[in-house]
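Only one chain is included here, represented as structure tokens and corresponding to the form predicted on its own.
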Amino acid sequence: MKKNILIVPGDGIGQEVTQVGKKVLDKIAQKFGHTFSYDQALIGHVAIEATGNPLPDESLAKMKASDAVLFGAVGHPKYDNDPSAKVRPEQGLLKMRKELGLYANLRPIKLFDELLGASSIKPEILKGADILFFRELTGDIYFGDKGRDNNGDTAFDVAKYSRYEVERIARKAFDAARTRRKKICSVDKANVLETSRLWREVIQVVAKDYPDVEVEHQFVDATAMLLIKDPRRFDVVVTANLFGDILTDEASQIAGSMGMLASASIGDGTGVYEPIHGSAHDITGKGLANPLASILSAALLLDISFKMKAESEAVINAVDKVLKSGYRTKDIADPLTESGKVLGTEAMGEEVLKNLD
């Protein structure tokens, strides 16, 4: 099978981990007899530096023409410390999602048993946790009207949702629940927010088409508590953009580190696959970044966009074998782990490639 994959490293450690992810895709192509061709594109701070635009038209055109995108991260401390900056790396990310129609962000939270000790949560609470988050991506407070009033002393951000936006992600979440434990938790704040009342109303309507799926409605603050108290109670979780952004970062601690979590942003066209971590400029260039999230994102790419189930499972199994062998990156290492087993970015990638052989 021939496929065209666009590599979009972005900023910071995104540059490092996507190269490891690409090597894994190359190995899969070689092992299973596929042909993957590649191109690269700019986004984020590096794109601003080169063109003045966080998502140049050329990059967007390449994205739309590709079969799938392996993405890194965007962000730079320069903008974090200057809230008045009019052009920001994150604008490129939001525009990419909007222009590609990426309305559903899938984040699997699955704990490898070998990493039970890497989380700050007790192992007996964590063991067996397996959650699939569906975060809506193109609505909510990120895309509503925003601005300043009262000579700049008052700021506002408008949260906005349309019925069709909630329905389309709800159906993807319900379809996924049917392939798992047939349980779905819809997270909102319907006791306070009008957008959440619409959200709950639409979920209840869609649920009638899925009588075999058990539905639970939960306020976001309760979900935040229960993710730590009893993560095994959750199967599929569907929620709005802002709540999903926060809850999935919290849930990363179930897996031990943000460096372990992959994600897929999908719609009706080209899918984008990326680790959930940021650009992490504090460790950029030091070879400390955990590449496993990018590698597992490549596995999602193979499974969801290319329907290559066996190839995807081969990547996941290779990661599992590496962890079973005791190899770790610094973010998931136990303080007592042998120093020889704690690897840098490239070395960890090489161990995965060996296991794919």
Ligand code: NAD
Contents of the next structure:
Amino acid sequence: MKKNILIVPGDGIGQEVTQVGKKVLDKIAQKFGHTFSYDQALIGHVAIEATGNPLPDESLAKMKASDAVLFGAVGHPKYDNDPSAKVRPEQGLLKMRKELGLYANLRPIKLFDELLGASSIKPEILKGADILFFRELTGDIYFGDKGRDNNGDTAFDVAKYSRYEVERIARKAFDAARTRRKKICSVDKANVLETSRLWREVIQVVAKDYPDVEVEHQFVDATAMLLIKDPRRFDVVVTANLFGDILTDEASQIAGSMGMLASASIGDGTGVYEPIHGSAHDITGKGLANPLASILSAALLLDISFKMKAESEAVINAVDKVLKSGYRTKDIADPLTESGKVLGTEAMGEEVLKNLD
Ligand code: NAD
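Please could you give me the other form, the form predicted together with this ligand, since above is the form predicted on its own?
After this comes the whole thing, all chains and molecules, with the earlier chain placed first.
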């Protein structure tokens, strides 16, 4: 199969981990007889530095023309510490999601057994946890009106959802639940928020088309607690943009580290595949970044955008073998038992490539 893949490294460790993800895609093409061609595009701080624009038109055009995007991260401490900056790296990310119609963000949270000890949660609570999050990505408080009143002393961000926005992600989540354990948990704050009351109403309507799927509704505050208390009770979780942003970072601890979690952003056109972590400037350029989230993002890309199930499983199995062999990056290492097998970004990538041979 011939496919065009756009590599969009962005900022910080995004540059380091996407190079490793690309090598894994190359190896898969070689092994399974596919032809993958690559191009690269700018986004975020590096794009602002080069063009003044966090998402230049050229990058957007390349994204729209590609079969899939392997994405890194955006962000730079310069902007994190300057809330008044008018042009910001994240604007590129939000514009990309809006322009590509990426309304569903899928985040599989599954713990590799070998990493049971790497999480701060007790192994007996974690073992067997397997959650698929669907976070809505193009609505909510991120995209509503925002501004300042009262000479700048009052600020507002408006949360807004329309029925069709909730329905389209709900259907994706219910479809996925049917291929799994047939359980769905819809997370909202319907006791307080009108957007959440609409959310719950739509979920209840969509649920009628899926009588074989068990549905529960939870408030976001209770969900935050239940994720840590009993993560195995969840199968598919569907939620709004802001709640999903926060809950999936919390859930990353179920998988041991942010460096292990991949995500897929999908909608009507090109899909974007990226680690859930950010640009991590504290470790940028030190060779410490865990590339497994980018490698697992490449596995999601193969599965979802290219329908290459066997190829995707080959990548996941290779990651599993590397972990079984005891190799770790620093973020998932247990310093007492695994000294000597702690690898840097590139070396960890090389181990995965060896296991794909
Ligand atoms: P972060 O995910 O970049 O880092 C949080 C912590 O996790 C840091 O200590 C970091 O070293 C560690 N970490 C993250 N990924 C790792 C990996 N692959 N291997 C090893 N350790 C890893 O989040 P942050 O520090 O809150 O944000 C840094 C910047 O990234 C900010 O500018 C923020 O806006 C941006 N950000 C971007 C995205 C995105 O592009 N999707 C997501 C989150 C944050």
